Amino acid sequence: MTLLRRYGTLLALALIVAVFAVASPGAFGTVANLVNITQQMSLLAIVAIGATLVMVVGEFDLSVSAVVSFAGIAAVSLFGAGHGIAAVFALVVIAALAMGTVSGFLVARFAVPSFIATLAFGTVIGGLTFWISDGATLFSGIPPAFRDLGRGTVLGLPVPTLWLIGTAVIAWLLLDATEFGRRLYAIGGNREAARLVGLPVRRDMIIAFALSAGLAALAGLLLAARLGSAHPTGGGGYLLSAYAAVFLGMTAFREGEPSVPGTLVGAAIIAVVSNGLTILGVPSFLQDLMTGAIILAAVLVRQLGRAGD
């Protein structure tokens, strides 16, 4: 039972990936395909770990989807308007560390729990999303470099996996090698003692919801490079799912505490759900019905570790 409360997850993930390639060797079980599994993962993983320095201070940024897909669609139409890749970038980037700010602002100052901060404010960039592109799908002035940001390869390796694996090193040693890391982990754990002993609890909330914010934006520039086009609703897929991985992944390595490891693998149980139940045709609506069942049933087994200590 140890070794299921340690590595349940993992192990949960080596099960799920040894089905789908017994199931269909042919296609899943194929070093091309576990290429594709690390693109397919790429832009959840990256939204998820800007989920995961806002849990690891014990919140939620429930608007992550919608500066996905904010995103997407502000820099469409700063193209459209004669801007260039570096220019645009910087832009999005900067608007969306504006807006984590704010939700941040919201929560460490005025004690606005975090649900209702970033629910709000996330309802309120889909707003001005939508007012940017009129509700349409923008895709005219977007230049051939900037879609290459999330298209091809790079020494075998899909570019959106190559995004991933520098924002994960990042995140990682922001985390467990530094002082500001340490202290995002002093804040979650407990609070109140935090702020006694002299930490900068409302700045460096402030500065994880932005960090959260900026990811998200990270990952709609990528989705619109890769797809050529932005639509207002872009990023709706990705909230769930993200948050999915990071609870996942809590259970992966340490004892109930968000980690960027465990996200990944978390978010690598997702894309294996997917790609392998799409590789044997099962409908869209049974894999959604199917992947809820493989995540709960994954919690399940680190739980009956737990229980059998």
Partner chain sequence: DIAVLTPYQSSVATNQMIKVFEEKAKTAGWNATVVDTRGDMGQLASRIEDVTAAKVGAIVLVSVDPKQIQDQVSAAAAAGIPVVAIDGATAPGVMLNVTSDNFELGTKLSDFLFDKLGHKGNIVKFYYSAHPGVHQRELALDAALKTNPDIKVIAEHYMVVPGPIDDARKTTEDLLKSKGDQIDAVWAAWDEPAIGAQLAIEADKPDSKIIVAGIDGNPQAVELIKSCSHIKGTVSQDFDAMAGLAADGLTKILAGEKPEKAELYAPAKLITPETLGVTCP
The other form holds:
Amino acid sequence: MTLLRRYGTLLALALIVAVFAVASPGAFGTVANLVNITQQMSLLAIVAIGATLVMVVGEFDLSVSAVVSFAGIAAVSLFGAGHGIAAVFALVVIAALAMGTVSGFLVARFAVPSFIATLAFGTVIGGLTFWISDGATLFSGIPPAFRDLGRGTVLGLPVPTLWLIGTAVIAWLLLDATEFGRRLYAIGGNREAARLVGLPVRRDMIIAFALSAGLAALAGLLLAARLGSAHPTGGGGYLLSAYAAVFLGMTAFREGEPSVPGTLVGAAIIAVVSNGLTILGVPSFLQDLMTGAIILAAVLVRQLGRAGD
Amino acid sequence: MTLLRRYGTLLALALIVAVFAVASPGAFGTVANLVNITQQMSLLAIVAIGATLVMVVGEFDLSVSAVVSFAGIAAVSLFGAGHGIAAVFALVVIAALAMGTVSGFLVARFAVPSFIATLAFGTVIGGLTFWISDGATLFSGIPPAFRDLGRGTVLGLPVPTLWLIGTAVIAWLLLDATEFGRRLYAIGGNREAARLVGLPVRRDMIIAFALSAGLAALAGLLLAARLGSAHPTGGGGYLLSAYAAVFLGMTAFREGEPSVPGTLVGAAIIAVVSNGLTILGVPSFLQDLMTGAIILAAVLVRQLGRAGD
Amino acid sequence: MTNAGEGRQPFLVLAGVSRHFGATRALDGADLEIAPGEVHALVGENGAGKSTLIKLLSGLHQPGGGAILVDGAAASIAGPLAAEALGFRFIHQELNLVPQFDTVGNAWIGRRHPHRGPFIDRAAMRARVAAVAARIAPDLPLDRPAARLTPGQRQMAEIVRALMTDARLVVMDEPTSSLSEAEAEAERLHAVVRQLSVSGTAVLFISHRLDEVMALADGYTVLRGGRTVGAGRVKDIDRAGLVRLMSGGPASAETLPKAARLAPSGDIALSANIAFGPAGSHAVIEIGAGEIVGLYGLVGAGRSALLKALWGALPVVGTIRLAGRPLAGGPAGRIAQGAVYVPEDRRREGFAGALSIADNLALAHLSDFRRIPRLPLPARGQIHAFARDVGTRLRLVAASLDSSPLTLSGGNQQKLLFGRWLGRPIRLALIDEPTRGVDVGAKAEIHGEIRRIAASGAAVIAATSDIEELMALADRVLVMNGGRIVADLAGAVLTREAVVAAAFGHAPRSHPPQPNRAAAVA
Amino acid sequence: DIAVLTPYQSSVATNQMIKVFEEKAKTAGWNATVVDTRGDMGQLASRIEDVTAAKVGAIVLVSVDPKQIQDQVSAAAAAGIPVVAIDGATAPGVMLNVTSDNFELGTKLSDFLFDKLGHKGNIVKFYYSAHPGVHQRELALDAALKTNPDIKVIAEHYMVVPGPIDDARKTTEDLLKSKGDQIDAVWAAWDEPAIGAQLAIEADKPDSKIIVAGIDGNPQAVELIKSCSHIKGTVSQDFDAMAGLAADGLTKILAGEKPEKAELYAPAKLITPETLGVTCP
Ligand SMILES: Nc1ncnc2c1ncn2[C@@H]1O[C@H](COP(=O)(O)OP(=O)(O)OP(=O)(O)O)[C@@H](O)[C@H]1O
Ligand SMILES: Nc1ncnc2c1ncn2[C@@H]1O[C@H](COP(=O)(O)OP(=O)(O)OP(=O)(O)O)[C@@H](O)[C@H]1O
Ligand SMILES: [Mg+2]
Ligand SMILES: [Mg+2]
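Got the form predicted on its own; could you also share the form predicted in complex with the partner chain?
Let us now look at the entire complex, which starts with that chain.
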């Protein structure tokens, strides 16, 4: 029972994988497919890790999807303007950090609820993205070397997976093993107390928002690299899924707090379910039904384990 | 300054209306157009009022958009099966109330975070909607009398506006003038305290979720009536806008509490801005930019008024 | 008394400071002087402005007027960091821990953590905290999240936090209000205060326990209505003198003698035989109509858990009967049967910040305030009339009954929890820390109300950490330890010494609890 | 097993193509499953990887430009899985693309409207450049505008998807308020915005002479044409033919043959009140 309570959602993930592997040993259960899932979940997980940082301080960043779209469009246009890969990467990430800083500033300085601040600011970013792209999908001028940042394998692991591993390790250490991370959790747990002991609440919150936007931009760049094109609303699908991953993760470990390992479990559940259901050839509408039901079950498993408390 | 603090967002709405009226006296500033705006905001506002009820108890209902889509599709299919208008209305609303009850039960009984519970359950509802509609837009067999529930005017006011007025008045009385409303605010303010003074916390939360789904279904029915067709993802656009309205409204009255008048102001700001910008002929991308900026300004006005505290 | 600070020059002087919140003059010309190594008591009625004064020192609020002088120079304390830099440490009245952090984590927030390489060193963090905790609170669980500590344990965690580093001034806003006065807890804190004083650290101490003040402090300052109305050496004043200064009138009878009340009738009103809460907790209780039973124990002994269990807010196994009828249906069912409950943690369990003071008072029985009895529409007028009545009976100091309870001072918040049950028939009262943080005057009122409730034939159980209160109020005392009732003291054997001894687990058990034969004992 | 993948299943046109293809698949004895990614290209790429891993018999992409997911398409082709596109484009790895020429659809629509207006007047444009096919129609309009200097675009609106009907309706309501007297026609890049525009005109300016036209031959639009609404035309893509051609092509491919051409065009025809045999006042 304690096991169920502490690791319920993780057990649910294991169970889901096991069920699919039995149902489809030849396709789902292969090492190649499991490795591929890590690649498929990587962009979502990177966005979700960014969202996790902001959730840790108790806020929402709803501009992540706008930043994902922006990063792809901005990158392809910059390539069109003749810039090199390193320059494009740097420019786009810096622009995103600046955007995150603005969101963070609005929330931390003016106490605007983050939900509305980032939603509105995301709309602004969306407008900017449309302006740059003229609303069209951009294809041309992407250097192959850039595309390789989002595809192929290195040492047998897909490149996006490697990006994810890097991001996750850094974010995890940042949150769990540094003073900055402790401060973020303290701010999220009791902002008043954090203020009372003189933590730099505003500065840390702004940094969290900036990092969230930076990671969304990274995901956007990798998405453009992976697809070889950039779509002005290409990040739209990431918003709710990223938060689904974070919230699933919150039920996975610790006392219902957002955490990097939790978010990874959450993103993995989402990725495994859609991969597995597609491989099993489940029709679309049933996929939705089952995805929703499986996520609910994954959360409930843990809550049932807690019922004894 | 106090005025700015207490009614900042309302003043912002007035200011926005004034600016548009000056910029376009002949088109925006006419009575006909202002009346038309009330019609354009009505469905969004109805959904947002439902979301407000759930926000009052401190939770999110992210399944509202799925319920909007479901209601339209279910209604048109039921018409196809030969049912009458009253029966269809009743069946769809009852189905939605049942769905809301399930969400509410998951949240109140199992303490599943509402964000993930309603997101997942919304996915299930989406799957159901796809199943019923086979993914197609449905339009045949809608009786004209049903369509009249979503269009035309009565006593000079557009029919959707009348629905909105009715909904808003009832919801407002419910929240502000009944014991139920008092209990909801108490639950939202401090759930543990509410439980300890013997309030029926679970039951009230479940009712709030059920009402939210019921109102979303009403909006979905009116949308189908208004468009003469139902689209399996027709409610998709309502989710974020509804919460934008609620959060805008939270900065409008009371001390940051969700409220019906606040949500109306929020929905009005959203509707006025999009109407005004379209009438002024502002290009699409600039519309996004400006919508975001205006909403941010509307929230900031009030927060600036508070800066003195 | 340490006599430290005697004759030394004050290093901290507040001269005529004021601070207004809208129309409320929380501070209106307050003076305060503290010398190095002095233990200084700040006393005053609820709402006198004590906590507000502390907040000026900690940089949370800025003074609206007057001056703060440190070492003779005007200092502006811009924020918590500035206060920390001056060497000031604070234990605020409303506890401020991060709920999901354990004691170790909480102790380190805002401090430079020990590092190993680029990462924080958890072992070193724990070792430092354990060293500090060993002095003050050896029983405090260091690895349990604050959210799952009892209020008393949380208070200790705060104290540990404040004493982690050396300081010039340690400010404690009612640090002992949920600590038992038995040697282990409040006493241990007192010892620490004396140690600090000897090592030259000044201590500014706020408490409504005047005996504690008399025993511990060197100097005192009395605030009334935001103004300093008296200051001096404690050895030059007596308890009655302090009360006179605080209330501005004669030292009225603080508490009525027990004899002023009718003897309990002897009918059994409440009988319970339950297992509840943390594993191993078990209680057999019988209480007569009109009887006031005190519940005593050390921090974490299980008093609150027992009361919650009786209130139906915790899962229980066993039977609870009120006047022979089983109590059921959770808190709502108990209210319907005439039971009431006052929680101990006012912030987390007490009231809803979103509602006004008046609405919070009416919350537990909204249906009593209907315009038309059958329609669930609350009548604002009736709610306000009720709130006004409660306010006068308990001397509530509030700017307006329509404002949020969060704007009230700590003691006044406490009054709300009690006040919501006044004025209706009560058959069972479960009261957890009835007067935590309440000033002496209001304490007498609350005690009076409790007696009135008992006199009307109700069974009353009051858990308290204040042994003065326990002795003054209770006809019979149950002492808990480790989730069980270890002593049942009444009449001649009910002495302070017996109670304290029982709390530590080496008590002569007058009625050893025997769950199986509970019925026969009656 | 055949995997049918699309990002736009809930769009009327796409939905119709899929329906028809599913029927043809059934008669051919294939087991077709449809996967929809709700407009998300990244998801679509992942799902193609999945069905490739599942070693399906063939992949059919509907309403998506394979170039947007080139790597995954190439990988599928390399794994020996034939890839066929409907309403897509040719690309490496795609054995057959059956489509209507979107540029031609746009030209047909523009010419129809301009003829109706006598090559002089003001139009409102509803477009959606993010979809490469729909974008082609917009380019066709631009080309047609060059040769018709007297036609002016006095307002344009980038559609909100999902919810295009309601969006077009609201926008048209607003435009009728500000420019109602100047608008002569509404050019809709597909039928859903046209339906929205029609709803607004019917409610706010039922007597106006504004003409609305779109593309797709959406049944609701056809119905509205039949009932003499403001929608006067839609350029119908022959979805039956497209899905049929795709199914035939796939049959050949599965039998080991190569399709004669990598790209097949289904004819498009204009639907107007006249072609439907109704006379409107
Ligand atoms: N943030 C605030 N807004 C409005 N009024 C306030 C606020 N903080 C304090 N007050 C008011 O200022 C007065 C002094 O409060 P303060 O908390 O300093 O009292 P206190 O002496 O600490 O009382 P207690 O013994 O009950 O803790 C009270 O009347 C209180 O209602
Ligand atoms: N939520 C919880 N989870 C785990 N243990 C808990 C929880 N709440 C309380 N405890 C433990 O249960 C025991 C009894 O707690 P209780 O609150 O009843 O003590 P108490 O006698 O009221 O003490 P205090 O004087 O601190 O209020 C304590 O050891 C406490 O640490
Ligand atoms: Mg105080
Ligand atoms: Mg207790």
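Rigid core (definition): largest C-alpha set, two forms, superposition within 1.5 Å. Residue numbers count along the first chain shown, from 1. Treat the numbers as computed from the prediction; the structure is a model and nothing was measured.
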Is T30 among the residues whose Cα moves by 2 Å or more between the two forms after superposition of the rigid core?
no
Would you say T278 moves between the two forms, meaning its CA shifts by 2 Å or more once the core is fitted?
no
